[in-house]
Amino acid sequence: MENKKSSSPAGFIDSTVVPGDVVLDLSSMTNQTIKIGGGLRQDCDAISVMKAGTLRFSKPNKYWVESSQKRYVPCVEDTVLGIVVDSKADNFLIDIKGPALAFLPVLAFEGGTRRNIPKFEVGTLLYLRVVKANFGMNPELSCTDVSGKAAEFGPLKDGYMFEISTGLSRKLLSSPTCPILEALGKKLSFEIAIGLNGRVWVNATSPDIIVIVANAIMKSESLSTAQQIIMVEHLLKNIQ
């Protein structure tokens, strides 16, 4: 069977795809600059497909492949939950769900030197930014965004963590606001950090609001939008 190919991904945006897709042909772009995610990868001027899924595109240039899986891929700049579950002189290994374990420099922090590495214990729950995505390697984890500063990364401390699908993390982060996390804000106030990576951390000043607001996000997957606002009224009577 000959793979689709196509020289403009237009005709692939939000259409189903399968591995061996060509979605993009390089050579025909120039003065162009793209990014690529997860499900993609880049043959000299060819990206390709390497899951089966939907393609999905975010301005300016981003293109991905999103479907609904536990394995995460790493991919360069996305953000994710990861777990440390040992530490090194130099790095801590860090659990974020795909095929390897990922590294964290002890410097890749904000104002990090050798004189104020951090210490976390095995467990702790980080918020992290992937840097280095290569086929083959553990993936390179920063605790930084790309200006160097530690904005929202760093530990996560109590709440509760579960996990979701990667196609429903993407969602969740999606823009404009994600109809159930939208639900939820009009209603409650909390705490809550997302991995694309498929694990999700919320954190309120009430254990009932935390069960509520973790409740309907695992279960709002196969809903409708309107759906989801009729099951948000329906968790939020049990703290009325």
Second form
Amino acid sequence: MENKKSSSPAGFIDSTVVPGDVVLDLSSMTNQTIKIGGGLRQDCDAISVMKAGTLRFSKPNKYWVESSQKRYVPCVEDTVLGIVVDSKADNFLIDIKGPALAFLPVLAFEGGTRRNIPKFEVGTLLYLRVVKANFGMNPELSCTDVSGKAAEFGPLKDGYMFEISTGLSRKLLSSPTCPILEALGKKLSFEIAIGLNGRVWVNATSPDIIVIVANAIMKSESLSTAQQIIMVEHLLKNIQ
Amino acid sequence: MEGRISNAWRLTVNDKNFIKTALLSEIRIDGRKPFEYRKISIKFDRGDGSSEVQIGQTRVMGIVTAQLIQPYKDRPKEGTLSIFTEFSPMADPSFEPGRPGELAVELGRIIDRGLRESRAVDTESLCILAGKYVWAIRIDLHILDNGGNLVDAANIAALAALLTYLRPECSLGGEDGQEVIVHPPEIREPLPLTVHHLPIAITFGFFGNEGILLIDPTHNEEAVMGGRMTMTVNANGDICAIQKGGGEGVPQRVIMKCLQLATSKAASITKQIKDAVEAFNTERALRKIKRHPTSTGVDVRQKQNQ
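Swap state to the form predicted together with its partner chain from the form predicted alone:
Following is the full complex, with the preceding chain placed first.
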């Protein structure tokens, strides 16, 4: 299991990779399951890079490439925010900022049957999970988690949605809590839903809190931790 | 077909309601007050007669060129001014290449009316030989990024480009004085255009319930607002043009209020344009000073700053 002697995976982890780099040679690793995330592709025995970015590894065995763009490439098990574009007999057509519209099967809800199909009007914002994301096909989504429970997925009411880059949305979802969210959460109370496709939804009791949170997050991308905290203090002083 | 649909920009039901509710408490989604303009930046990176204006996220580039043509038969002593707009598809997913859409034509007309009807540019000084040769000034406006309020940005770009454009000097020659010789810029200094005043376009957005009014709408606000109106005024308080394109009706007192707001905003924007043009002219003049390589460097620039 300790495969550190093959230098290729360890050498590439946390460093910049470009399309074409071969980061893993499966012929030298036997009896192991490797999970491949976004940006990597399996060509017979070699795992090669498809998207430029930083290669990341998380125990026990997941590899993926992280990069930040305005557009989103759908990846399985990502949680995204989608907007309903149309509804057909079997699926809802959802826009998730990807290359193609995604399908949300009409029955992919907790306790969903043909008799209680939800009615979403065009423009409804939904919090969803990506189930299938194959190259060249429309991705498939679901409003339940893996075990079939609703678990916070579904339509989001009120609030305000804005768009950011995919890298920033990953930073916001990382643990320990991202500094900007921590600084904002200390003083304001709000509800937030972050999609890995670069969409964020914020809700609070009064509109000025929503506006402050939204603008603070949008501006925080290029700032360092200390600068983010200073910016939040500055914004909060203006309303109090 | 599906690929193109997925590229369109969409507004959620949540956003529509939020923009309207927030406006009831006089809050806009980018933190501005209802009568506050976004930051305007005017740059002249591409030389004389071209400007790039940025209002928030909206970017427009204006280019001025001139050509010698025969004047119209009913105006033999006047030059012409024409405006062409190009809505590049990189500005907005809904812009298509090819024939200009409704919005492009309306934008061109508003700016054209503001400049032509108010006689901001002196067309009589563009005449070289009455009935035979006049200068035709052509303004090309390229929309680079649509962040809302294209009209105002395009108008500022047109004005900034006109103020920094230099046309070649020409004189009459030939045996009978009927030939026009156009001098290249290296031989004779090119001349600026005569612009009498600066008509500034200010766009207002109306939201039906409670009669909410705001200035300089962003892209999201434009998608939600019920009506729009553009007023072209100059710093002297003259109204050059007003355009209200469809949408909901507004009472007369709202229009008068808009006029007052427009006049005050026009004054500050005029000052900003003039400052930017002056900075560019100073820089251009400094570039032309020929320095002797062996002189002990009296730095003219430093002296000016002192």
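Please read these numbers as outputs of a predicted model, since none were measured by experiment. Rigid core here is just the name for the largest C-alpha set that superposes within 1.5 Å across the two forms. Positions refer to the first chain, counted from 1.
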Q. Can a Cα shift of no less than 2 Å be assigned to Ser58 between the two forms, given superposition on the rigid core?
A. yes
